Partner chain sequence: MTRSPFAMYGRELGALALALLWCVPFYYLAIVSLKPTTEIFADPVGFPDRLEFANYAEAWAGTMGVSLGKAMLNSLIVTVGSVLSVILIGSVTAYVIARNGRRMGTLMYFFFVAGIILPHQLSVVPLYSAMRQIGLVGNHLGLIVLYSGLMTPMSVFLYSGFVRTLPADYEEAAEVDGASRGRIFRMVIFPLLAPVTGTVAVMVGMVVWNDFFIQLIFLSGSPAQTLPVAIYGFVGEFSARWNLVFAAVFVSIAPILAFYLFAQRQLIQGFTGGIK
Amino acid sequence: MAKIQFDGVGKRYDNGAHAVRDLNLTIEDGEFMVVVGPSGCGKSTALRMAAGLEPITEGRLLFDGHEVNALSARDRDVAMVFQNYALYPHMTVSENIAFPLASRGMAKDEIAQRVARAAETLGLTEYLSRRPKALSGGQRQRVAMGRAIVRDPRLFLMDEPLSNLDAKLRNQMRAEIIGLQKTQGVTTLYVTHDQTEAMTMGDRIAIMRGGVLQQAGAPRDLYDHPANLFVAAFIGSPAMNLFQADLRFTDSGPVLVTSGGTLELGPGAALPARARDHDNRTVVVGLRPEHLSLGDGPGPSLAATLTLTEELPPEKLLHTLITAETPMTDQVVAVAADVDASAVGDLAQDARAHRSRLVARLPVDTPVPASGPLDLRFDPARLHLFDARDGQVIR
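In the form predicted in complex with the partner chain, what does the structure of this chain look like on its own?
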C-alpha cells in the first residue's frame, strides 16, 4: 500500500500526441481514486504510466515519496485489471490467479492457499479448473479481479474493468469492487468514462479533458462545486441545466437578462462574492434539475414550455424549453460530443433557435399539465455562475 503522487507528469507519444499534460494528483494511502473523462482524454495513458507500461516523458511519479519513473512494470509491485481482462487463455482459472505469485517465486503450498482464498472471496471455487473461454463475462471479470487481489500490491490499477458487462452485472460488480477495496485497503486508481460509476465508487474523483486535469475532489464536492463548465456539464445525470444570460446589478438586486426576458433574483439573492466583477457581462447560468420546482412560492421563476414528461418512480423528469441562448462553449460541446454526435446537433439547433433545454426533476406524484407553459421556480442560492468566455466558475 502506498501513497501515489503525480508530480507534473506528462506524456508525449512518439507521434507527437500530447496525451497527458502537467498532471498533479495525489492519491492517499488506501484511497479509491477514480479518473473519469470523455474518450481520448488521457485516462488510460495516466494509468499506464502508473503501471510502468508507458514511459513517463515529463514530471515525476512518486510511490511513498520515492520516484518510480525508471522502475519497470514488474518491479513496481502494482496489480492491474484490464478492460478485456487479458486472462491467459491457455491457463486454467487457478493458474491464471496463481500466475503473479508464481512469477514472484512464492512457495507452491502458499500459492495454493492464497489462490483458494481469493477464489473463495470471489465465488470462483467451483470454476478453478476451467479455462477462461468456458466462463461468462462476469466470471472472467472476477478472475481478473482474483489475479489482482491474490497478492498485496502497493496499488490497484483498473482500466474500465466493468465496461464489458451488462448493466445489472455492472452494478453488482461495482459494489463488490468497492467492498474488496475497502477490506483490502489497497490504494486504487480506477479509470472509467462513466460518471455514474465515478460518483458511486470513488472516495475522490479526478476529471480529465484533453490530457488536462480539470478538477479533483470528493464526488459531492464536484457535484456541488464544479470548478468549470466542463465539470458542471459532465457530472450529474441528468446533466446540469445551462443557459446564457447577462448579469446586471440593479437597485432592486441582481438580475439575469436572457433573450426571453429579465429574471429578477431579488435583493437578498446570495450570489458568489466575485459575481460583482461580472456586472454587465455574459455569464452561463447552471441549475441542477433537482433544484427546479413548480408552484408559487418565494424566489424567481423561469417561464418554460413543457415538451415531455418522463416518469421514473420515485421521480419524474420534465423536459422543457426556455427562451435563452444555449451556451456553445467548447467545454459544453466537448461533453455533448462524448455522449454522441446527435447531441452536438441538438445543441446547435437549440442555439440557432435561441432556446435552451431545461430538465426538472420532481417527485413522481407532483401534478403536472400534459404540456404547455409552466413556471419553474428556483432558489437563487442554488445558481452556479460561470464566466462565459473561459467557462471558469464565478466564486
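Could you drop in the structure for the form predicted on its own? We only have the form predicted in complex with the partner chain so far.
Below: the lone chain, stripped of partners and molecules.
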C-alpha cells in the first residue's frame, strides 16, 4: 500500500496551456480518493501524472515520502483501470488477467493461482475461457478490474471506469468496486465527472475546476460546507438553489432584502462574524432543496410561483420562480455553471429579468397546487452565504 502526495504538482504543455496548477493533495494509505469535476478540469491529467503516463512539469509527486517524478510508469507499481477496458480481443479472459504477470516473467503456477483468486473474487471463474467479445460490458469491466488486482499493486488508478455502462449496471459496479477496494485495502485514486459516483464511493472527494483544486473532504462535509459557489452548485442533485440579495444588519438582527420583501433571519441564522463585513452588500444566498418547505411555521418565507412538479417517489420536486432584488450577475452565473463569463448567454436570461429558479424537495404525499403562487419557508440556520464578487463562502 502507499501514501500518495501531490506537492504543488502542475502540468504545463509546450503551448503554454496549464492543465493542472499547484495541486496539493494527500491520499492516505488504503484510502479511496475520488477526483471529480467537469470535462477539462484536469482530473485525468492528475491521474496520468500519478501513473507516470504524463511528465510532471512543476512540483513533486511522493509515494510514501519518496519522490517518484523521474520513475517510469513500469517502476511505480501501480495498476490502472481505463474507461474503455483496454482488453486484448485475441486473448481469453484468463490470458487478459494474467498478462501483467506473464510480462514480468512470473512462474506459471503462481500466475494460475493469482488468476483463479481474482476470477473468484470478481465472479469470473466460469468465463475464464471466453474472449472479450463474448462478454457483456459489466463482465468486461470485471476483467479489467481483475487484471489490476492480480498484480497486488501499491496503488489503483481508475479513470472513468463506469462511464460506458448503463445506469443499472453502473449502480451494481459501484458497489462491487467499493467492496473490492475495502477487501483489498489498496490505496485508490478514482477519477469521474459523475458527482453521484463521487458522493457514494469516495472516503474523500477532491473537486477540481480549471486545473485548480477547489475543495477536498468527506462527501458530507463538501455537501454541508461548500467552500465556494462552484462546489455548492456542483455537489448535490438537484443542485443547491442560488439567488442574490442584499444583506443588512439591523437592530432586530440580519435581514435579506429582495424585491419580494425583507426576510428577517433573526438570531437563529447564526451568521459568521465575517458576515458583518458584507453589511449593505449583495451576497449570493444558497439553500439546499430539502431545506425548503411549505405552509405556516417559524422562519422566513419566499414568495414563489410554481411552474412544474416532478413526482419521484418517495419525494417530489417543486420547480418555482422567485423575484430577486438583484439579478444574478454574469460572474456569479459563470462560476456556478462552470463557463466563461463572456459566454454566459441564455444561462442568465431569467436572472437578468430579476427572476431566479428555486427547486424544493418535499415528501411525495405533500399536497401542492397544480401551479400558481406559494410560499417557500426555510430555516435561517440552513443558509449558505457567498461573496458575490469572488464566489467564496462567507465564514
